[in-house]
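Here you get one chain, nothing else, as structure tokens; it is the form predicted on its own.
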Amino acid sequence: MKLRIEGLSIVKFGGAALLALALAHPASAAEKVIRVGMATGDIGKMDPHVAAGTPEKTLFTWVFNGLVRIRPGEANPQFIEPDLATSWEHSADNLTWTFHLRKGVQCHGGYGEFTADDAAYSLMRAADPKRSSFSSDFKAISGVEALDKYTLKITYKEHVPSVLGYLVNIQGGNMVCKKAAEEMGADFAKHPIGTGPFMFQEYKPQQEVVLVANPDYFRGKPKIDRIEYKFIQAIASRDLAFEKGELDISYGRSDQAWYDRMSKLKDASVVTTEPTELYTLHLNQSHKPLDDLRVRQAIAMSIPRDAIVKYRGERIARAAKSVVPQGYLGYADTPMLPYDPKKAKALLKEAGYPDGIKLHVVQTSLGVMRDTMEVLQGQMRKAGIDLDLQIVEHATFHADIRKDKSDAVLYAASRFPIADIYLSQFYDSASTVGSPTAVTNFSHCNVADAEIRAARTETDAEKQLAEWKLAQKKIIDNVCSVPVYELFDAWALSNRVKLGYTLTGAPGRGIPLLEETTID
């Protein structure tokens, strides 16, 4: 048996038994603490270049900076502003970018000043498939060089639609401190070191992560002393803790009943944020009968978007209007086939299926995803389309859909809000699952390759938008997929919390808690 004492936590290991006794953090009258409840039983790796889940990304928002950031409270790339870099310039062909870094920025934990060498290390780490889940975002980089202590040069093999978008403090754009990452190795994922307003202090498995104010933060010491980031899987438990005042911010549930109930609480509010998560039914054209356009059109006409949004909740969802979510740079409102189950049946008959069709669908057991697919199953049955659902746990779902085991794939995704990322990952044929360059093209779509790739390298903004618009039209006309609805993130927020900015969007999914944020 081994006994380890860490601050106020006592963790005892012995045989198959595990006992964890975590004492509450006694807060002094003057101490300002914000307690955040997240929908998870635990947190995964706390390495920003590896973890991609909402619980982790929320945490990273508080710990790390990017070279640039989106102005707090916004989600659109048009609001990009300096972060660790104070200014930048690029060559006429957009292939060489030079960034000038802030002087005196300190890494957490006494790891020294953040310099161009750290920035170069971060980008090369993010681009390395062996160390990063986001390496495909940086495949166009041909070189990264620290010209001097505060000057960074990045060169590209080809034009990237939004260079700055990939350098925001989201996913691979998070800047890590080289010395800490190299010294810690695998332990870096258990003790993240960044430059942000809050520093890692303690991790209690299946309970919480504790962060404390960074006294050396370059924008000023935070007004909050500590963040207690608590893992509470069950929505009922989070809601109760919030209602009792044990939480100040709580990750919500994306349904109307939850929104309405929590909105009635005294001294609290519910906020919904963008970018939304787009729920799309991808149709596998490599499987019969989905190789027939008429069958795919019938499926599109069997789905009542507005009715599903009404069921989901009009305050937390909206009908999809393209294969790219609304609000993304490059989004174009694209007319889709209307709901018409009678016409859908006629199309199936015309295609040689007078008795309808049956599709084998692998489906995750996760709540909202499963619930949405079961709603689709009931609606599509009215048009003679039978979905044979094989319910599996989430990891198996992800593995199977990447092996082409499903005729149709309901996939919910939120990406950095620029059209290229969504189009490239889901609709460029180079991203087709099963291929050497696979990403998430589950439909085997290839009708808009020319436009997607042209937009990716187009330097004229108007021409780029035109290419993106045409790409979306071609994908919709070919019914590679059926966009269904967009879901906002929802949070319950105590009125005691003063964010210090107006919240409309949160590109990192979590609510940014910054140096100006405080609590009464």
Second form
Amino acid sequence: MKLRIEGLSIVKFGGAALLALALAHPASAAEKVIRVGMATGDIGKMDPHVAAGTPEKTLFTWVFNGLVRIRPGEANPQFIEPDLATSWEHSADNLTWTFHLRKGVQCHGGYGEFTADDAAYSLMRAADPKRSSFSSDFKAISGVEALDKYTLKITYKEHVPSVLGYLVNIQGGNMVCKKAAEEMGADFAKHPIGTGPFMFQEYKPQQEVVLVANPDYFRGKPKIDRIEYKFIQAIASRDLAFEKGELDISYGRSDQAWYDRMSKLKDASVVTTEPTELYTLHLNQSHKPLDDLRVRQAIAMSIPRDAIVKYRGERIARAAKSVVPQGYLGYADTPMLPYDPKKAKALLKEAGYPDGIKLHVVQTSLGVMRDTMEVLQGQMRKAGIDLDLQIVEHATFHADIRKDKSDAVLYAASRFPIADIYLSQFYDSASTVGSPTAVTNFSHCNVADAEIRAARTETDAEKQLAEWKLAQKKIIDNVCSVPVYELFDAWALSNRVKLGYTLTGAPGRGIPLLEETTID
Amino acid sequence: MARYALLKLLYAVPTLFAVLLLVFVLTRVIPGDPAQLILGDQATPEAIAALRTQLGLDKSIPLQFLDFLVGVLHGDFGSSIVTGQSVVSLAAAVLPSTLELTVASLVVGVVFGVPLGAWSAMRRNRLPDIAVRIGSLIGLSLPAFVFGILLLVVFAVQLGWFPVIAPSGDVSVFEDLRALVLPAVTLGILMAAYITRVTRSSMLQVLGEDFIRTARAKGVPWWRVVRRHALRNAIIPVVTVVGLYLGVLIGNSVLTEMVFNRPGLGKLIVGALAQRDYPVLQGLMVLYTLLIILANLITDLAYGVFNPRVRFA
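Please show me the structure of the same protein in the form predicted together with the partner chain, now that we have looked at it in the form predicted on its own.
First the chain shown before, then all remaining chains and molecules of the complex.
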């Protein structure tokens, strides 16, 4: 009896509190808002052709469209479908592509209809190294032309691995509105204008970006009215805010303890998404003793991939199976040397290092990168490989590894969706650090140049896959690097959020919030 | 007094210049390329070189410094090379929040620190004194990310009295103050610990003076002796500490700002340093130096309020 009264009073009290809340915020009942917490102190340039960080890319997912997109929730180029273009065809030699654009698509902020002119401008902008971080993705383009208001022609100098793969709604494939970008100039990065379901409304430094529903969105007006995209650097604060219901979606931390703790929360779920970041230990062959294949093989055999995955968390990480992350177009499962510290020691002895070797490694102080390196350090010691870690702050790390200052470089990267990007940037000798065309080839690897380059321009899909497969095998056999594990992005989502699709992947890193996404 | 204040501000000019020169050279000497950081690791060397030229980073350091000084003299502090927002607008956006937090934690510090310190001194080596001394030691050594999170778990998540993250946008003064309580306590506890210790030692010294004994001998009630004779004389060193720590608070608030997700100068500086955002760093250093000079000035003037013997010439 007593219990019943107590229960009743709680209900009454709760009801009264709810009523009070409703009275205090008359708008909150009607307005549907999704609050997203991101791991950053602030946001950088909000220009999709410039910014490459997860905080910015997440925002672009909501504001921009591509000519094509990967079906929401998937992170695999096999699911490419129409976005701003409704159909396309290409010439027999694959060098001329014609896209037919959707009619009546409106740019945000009254900048008019999105036409082939905008698409051409956007592509030229993304291909221009002065205005874009992703120009190398489009360097094979020789001309972009608006044939009429709704027809776009792109011509290529040479065959590219996947024309559509570069045109999906991530990075340089994001379509900006010409008039807005030209009129605003540098201010465009403070006020992005696209065609997507949500429009930029306001930026508050170190706090948030507010986005509102685009009423004219071509797939229909979004069901949610507003996104509050909050910058919360500290994971503990983000978790507490999520737990208390001040956030509906929160960017997590990729470790098992976090995963387990958040999984226990009521009315919430934890989701891990692809594309993953592949953690690879690049071995600098221009430094002794890493010029010796046996030494590199010994290193490969000193790393217990599965144990490290277990440490990181089996729901958060998976063992690397090649030098390209799984799920990319061109990825091939490539056998690697097994973990065998005894044999590693023997190999070192054979190479003339009976007492083992010592490597100088410049390492960033940034969380996951650093503790992965420390685990590797502990494991590799068992095989007589001593890592002398020089921990530096992140910006210094980036500067130093590009000056060949480190014997080995642990690097985490995602270069979705085509194997070519990964292979070209990390293993083509043209990308070697220190050279005028440097990107991120830290190992000075040059064994697969022929295959990587042949695959890039190969027109026959089968042959292209074979070239990529061979390239991966050659890189692994020569131990240019040791791929360790792939790390998923982890998110906590309130069960009140109904995405409107099944989430397994997020090509643009951020969780897509679409026209059908809603919140109870 | 106005002349004194003006003179103090004039003295600040060479200090400011020295600080700027130091920051300018140091930020550019440490490794790390802002252009690389902005464009990310896929950018071509060509794109990075183009951005460096656009940002004026290809010029020599003395020339960059000259450009900067000319800009400052024209009231132009430049724009963030990361976000493109003007430095003035960035600082203006977060300054109120920093001042609010600083003043609030100062209030917490004084309200708890002065009475506790005085009480502790009067009960020297007895239980209250020992408890206060241990308490202040804990206060000094508790990092914000531990104490702040603890407060959040108890008062925000369990009890639900306060929000975890500061509300943004147009909120009522009440909501704004509510969100200020936990951060102010987190930062204020450090201040309180310092003030307690200084008040205690200063009080102990004053309580041993002849005039206290005289006052007691005259038959002045004990609480009045403490309030009118002892505390009044003991407060000057406390004002000095408060003044010094005002500057430290403005800078030290970064952890509190992170835990409670408040915008602020500390976070802005740390973010700018990580991104090698030179214009923001430089602009903030000017502002920061000015704030500290201002804090010192206010401290100087406060001496006069507490002790009429202090004159400004």
